[in-house]
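Form predicted on its own, single chain, as structure tokens, below.
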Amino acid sequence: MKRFELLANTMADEIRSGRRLVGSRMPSLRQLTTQHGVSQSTVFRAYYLLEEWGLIRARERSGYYVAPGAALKQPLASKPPPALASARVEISDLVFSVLEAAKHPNVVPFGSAFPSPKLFPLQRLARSLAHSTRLISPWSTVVDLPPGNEQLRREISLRYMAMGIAQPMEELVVTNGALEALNLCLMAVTRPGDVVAIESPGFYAALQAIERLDLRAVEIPVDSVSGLDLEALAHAFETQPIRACWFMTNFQNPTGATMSQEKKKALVELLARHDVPLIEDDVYGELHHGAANPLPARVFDQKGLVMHCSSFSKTLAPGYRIGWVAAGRFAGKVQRLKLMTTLSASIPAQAGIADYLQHGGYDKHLRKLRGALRNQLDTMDAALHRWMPADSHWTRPSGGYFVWVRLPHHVDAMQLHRLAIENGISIAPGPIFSAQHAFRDHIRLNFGHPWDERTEQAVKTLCSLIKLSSQ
């Protein structure tokens, strides 16, 4: 059991034997976190809880307080252990059957993984692919394998230069996509059996990597705020067996959670003193809101543990399956696997990107990106306040494309889900994105779809169904 869980049930035990009287009100953070020794994301998942369980009630600018009729429920069964606690993974079943639901041309894609084909400039990049394709020479086909097109690595350094990182063309493996790129990285620095870090609610394909492997995963809580919580980490260390960890630095799926610089150093340092790798999975780096990208972890690496991996998919190039990872002390390792699995990323893809990255203009291509997503973003948030029950909340990224919304009471994300598709629209429910099939309570939408008056409906008609879920 996790050490929210652990603090979630303690003060569940004082509200139903009556030492916290209905109606008073609960300790504020700082006490908790003081009293504890816990951090504020650990307090806030605790209070989660207990509201889930209808202990408590919230009063907006007033904190939290205990729920009338509280002391009459009866106790949990069974005490939590006392550590957190690695487990195998089993997600795929469930995965599945929610994408399968979302593939239909008709239906709101608010539960796609994918921005909207439509914010691309797929015509200039099919000009260099046909300008690069005519010059291709019969040798590419062997001088392109593994690890990947030359020109493209160099553009590929050029950007990572431009954010101050000394990347080393070398280290640069091109794959099919960041999915395979992270499950290379996977594959290098584990074996079956080992226990994998990941983060908690976080994407679904590291848990599906994770089960295909047959490797066990201890989740590490994720505050939709400031990212990942390094304290839950170090204990997860001091506990486990950690072999490699696997985590979104920047405008982290589902959350939209950034990690602020301070941070990211102090995860790589924690890293380098277990001399444990990280996988950082940077998809969405490029898509910041602001003036300039964050960094990644990538930037404070001194040992080579951290492989950074990116794809042009979400930036770029949807459909055209080119990723690469920047893999470090494990670029060699990386780089035969890629050649033992799927041998190499399509050379006229390569070719393509490599030309369009030198004279199609991907700076300014990114800028219109960015604007576009940051005004979907604008819109989906004044449709969800104009919609929403009151007692729900969500994030508001600065990055990214993706929405992560706590609903109210008693809804289930999962028969949402059902609901929702039965009117025509995907949602993506909370518990694919945990080992444990958490997060019943939580939703990712997508804004990366230019908005029109079908989307706008499509709002409104899921925010009914929330209402009606809560009564």
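On a predicted model such as this, the values are computed, not experimentally measured, just so you know. Whichever C-alpha set is largest while still superposing within 1.5 Å between the two forms counts as the rigid core. Residue numbers count along the first chain shown, from 1. Compared with the form predicted in complex with another copy of the chain:
- Once both forms are fitted on their core, a CA shift of 2 Å or more is seen for residue 7 between the two forms.
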Contents of the next structure:
2 protein chains.
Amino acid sequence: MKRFELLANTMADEIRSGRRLVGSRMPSLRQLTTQHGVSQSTVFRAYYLLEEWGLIRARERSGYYVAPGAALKQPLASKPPPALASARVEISDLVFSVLEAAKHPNVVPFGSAFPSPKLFPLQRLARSLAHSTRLISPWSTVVDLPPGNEQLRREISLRYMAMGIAQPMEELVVTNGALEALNLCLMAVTRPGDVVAIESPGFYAALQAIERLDLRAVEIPVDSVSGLDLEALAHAFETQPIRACWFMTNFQNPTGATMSQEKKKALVELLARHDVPLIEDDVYGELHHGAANPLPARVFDQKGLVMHCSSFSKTLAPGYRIGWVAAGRFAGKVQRLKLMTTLSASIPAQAGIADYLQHGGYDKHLRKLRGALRNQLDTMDAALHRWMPADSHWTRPSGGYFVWVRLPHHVDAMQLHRLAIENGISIAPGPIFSAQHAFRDHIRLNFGHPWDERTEQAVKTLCSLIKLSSQ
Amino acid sequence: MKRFELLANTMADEIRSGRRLVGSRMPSLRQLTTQHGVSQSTVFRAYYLLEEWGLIRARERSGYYVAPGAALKQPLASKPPPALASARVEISDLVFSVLEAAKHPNVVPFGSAFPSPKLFPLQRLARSLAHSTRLISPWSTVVDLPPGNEQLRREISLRYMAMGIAQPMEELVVTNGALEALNLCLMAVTRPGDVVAIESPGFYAALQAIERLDLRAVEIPVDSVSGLDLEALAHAFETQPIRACWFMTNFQNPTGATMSQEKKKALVELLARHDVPLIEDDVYGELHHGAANPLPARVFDQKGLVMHCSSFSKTLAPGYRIGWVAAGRFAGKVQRLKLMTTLSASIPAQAGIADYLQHGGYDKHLRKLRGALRNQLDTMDAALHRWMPADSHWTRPSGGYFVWVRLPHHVDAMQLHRLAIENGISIAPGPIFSAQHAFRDHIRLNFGHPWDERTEQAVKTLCSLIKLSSQ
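Could the form predicted in complex with another copy of the chain be given as well, to go with the form predicted on its own?
After this comes the whole thing, all chains and molecules, with the earlier chain placed first.
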């Protein structure tokens, strides 16, 4: 834990215990720098954290005050956790404030989690939906309970076959988007208190699910090029009672990293040795910019341990909420959990996508979409080269629609997030991708939206804000 | 706990501990009646229980044997629970076997949970879906996250207004059917280990949710005419740390009971005094057979404690999976849980139903549907009068599509369920509506399907089976 985090935690304790009263003024920068022998920047960053936790509020030109209700707020991370220790996470407030900011229609959506729906064949898909709904049998509404629409599962199964994977239809469960698939899988293989290995940085939904289900997270480092640190995972297996893993093997969110085939194979072998299931989130696999899909780790699984989750939300039909999981030996359990919690995915949406997959030209659309994303990455990359300060760095992923940017020294992603929003630009600040709120020097930028002058201007503005903040 | 349950539990322990080996023959009826001094019927019922738990299997003409894998099965109900004590429940196996049985297309669906989709305007609804999907803005797929499609929430809000309830749109969260609404509400107001008051008999989904979330259930008796036993609830509040209630106030499942307005008011006052939230499941409210909806308990709520859950699944669009909750003071929390677990309900399905509510003639359809259900109840009632043995009893609900039948003495609902399935008829046996697997002398019959000769014959057959079993 860094100095500013220690300082923030100390003051948070004082506030939560009621030793600092609601409405009372917090000490000035000068007081704290003298009292604790720390730099002004350390105090600043501590106050940013406290503000973010909802414990204090700034009043213009008069400093910080303890916020109403602060004494009741739960601690975010109770104790300084050693590296690789399992930790309870509480990330939701931060994530929701960021997501909310990215929703406003006038904001440039660099912080968005979705590509532009303008890249999708929504009219063609609407025709498939209308056509299939007219033909739908009334009985399907009673019979198409989990595992889901049979035609849709057959089409999905064929797509696995095209990847060289013999995927039994019986193990496919159709869900409300990949998000539900991931959540059901996690529920299927854990009990409250269990330890789950996740990526750091990683998809915030994993953190939220772990928080919601009272699990404990072990964060495994992800390299922004080669992906998951397998040695760290092997070490974690030796030292922690890990019950499940939740990883993205292709175009990882947020880094864009893809594990090599050798590494995926080694990962599956490691899991098999320890008999630990993998929840494989592969929602970006189809969005490669090259010639062919990188294969998922699922390919190497002989024991039914890998639950391969994906969806049509990032590639075809964001609002239809149709995803699936090839759940291996856990299919029965996942199916039951689905029955108990949301019964089934929307039946017209399932039938509509099944019809589109048969007749709509999905592969042609995917080729076009991949080309568009590749071009947009080139443009984003060029714009960043033009305006980013020298001591920054960003990835150039071979798929998906995110770049992961390391900010120059001294620039704080949370502060930048607030400044950017004031300037009509959303970004995804690093801390939302970590249980420890780490990666304060990183942001994730979405290039999944067609480029225009406004986008160009937004990159320029963002880079100016970064330069200003680094001075 | 009754004698046969005690006997079953004793033998279950012997099997699970391995003292009785897999494949070994169980003692004969005669041996047990002599050994334990109990009646043959007690031994029979104990063996039915053990069979149901998957611990023993019958071989024709040679008695019962310990089933493969029996030693590994978890106990269903570990200790004899005193009346009103909170209990962990494990009901799912039973429920799923019953649901699965009701799905087969050739089976007469008296055990089904849905009315016939033939009673719904599926073609008109498909037109609304096609129309609205063509007009849908690409951005709605990103912006229509929870709380959900605005037009749909406005239409739902107007329907509350017609009931005299000023329901702020902001508190409405659109969900994947009422089932998700109920589950999210329960998650929003409980933590693992908490005690929840539910109905007995009651909707099995409540039992499943309680099991899944590691909660404990207190079962409050429901009278099949007047509904919930308020005195028992008041007593439970005094003796148990109840954190939430989950009740159906109108046309309760399975009894069909509706609480009077006075009783609903008293219930809400009781909840307010103890500051305990109510999850009000009101999916059948619109299906009254009389002149007007019975109002929900939500009407009397001044404190935002009542989360009123409903859906279009039982009245209009079973497969669309669109429900909602008016979640009062818990709306924000429910909305976040929705975002974290399934993100949003299917957007075309939301837009399609919104369009139908505006232009499709929902109220006219509902009037027709109510008339059909009332007629089908008359026919079912007449058929039961014709063929049921004298010492049975059934309800005549004023809404919904279930009758709750008390079987003659000695007839076991689980045994009847198996016999009925062999004869191509599904029923819902009483034990699936209880954490303790009680109500073995009750079954629920669905009259929500248009009557024909096959239905008539099925009632006759079922009644013959009942007569045979009671001899």
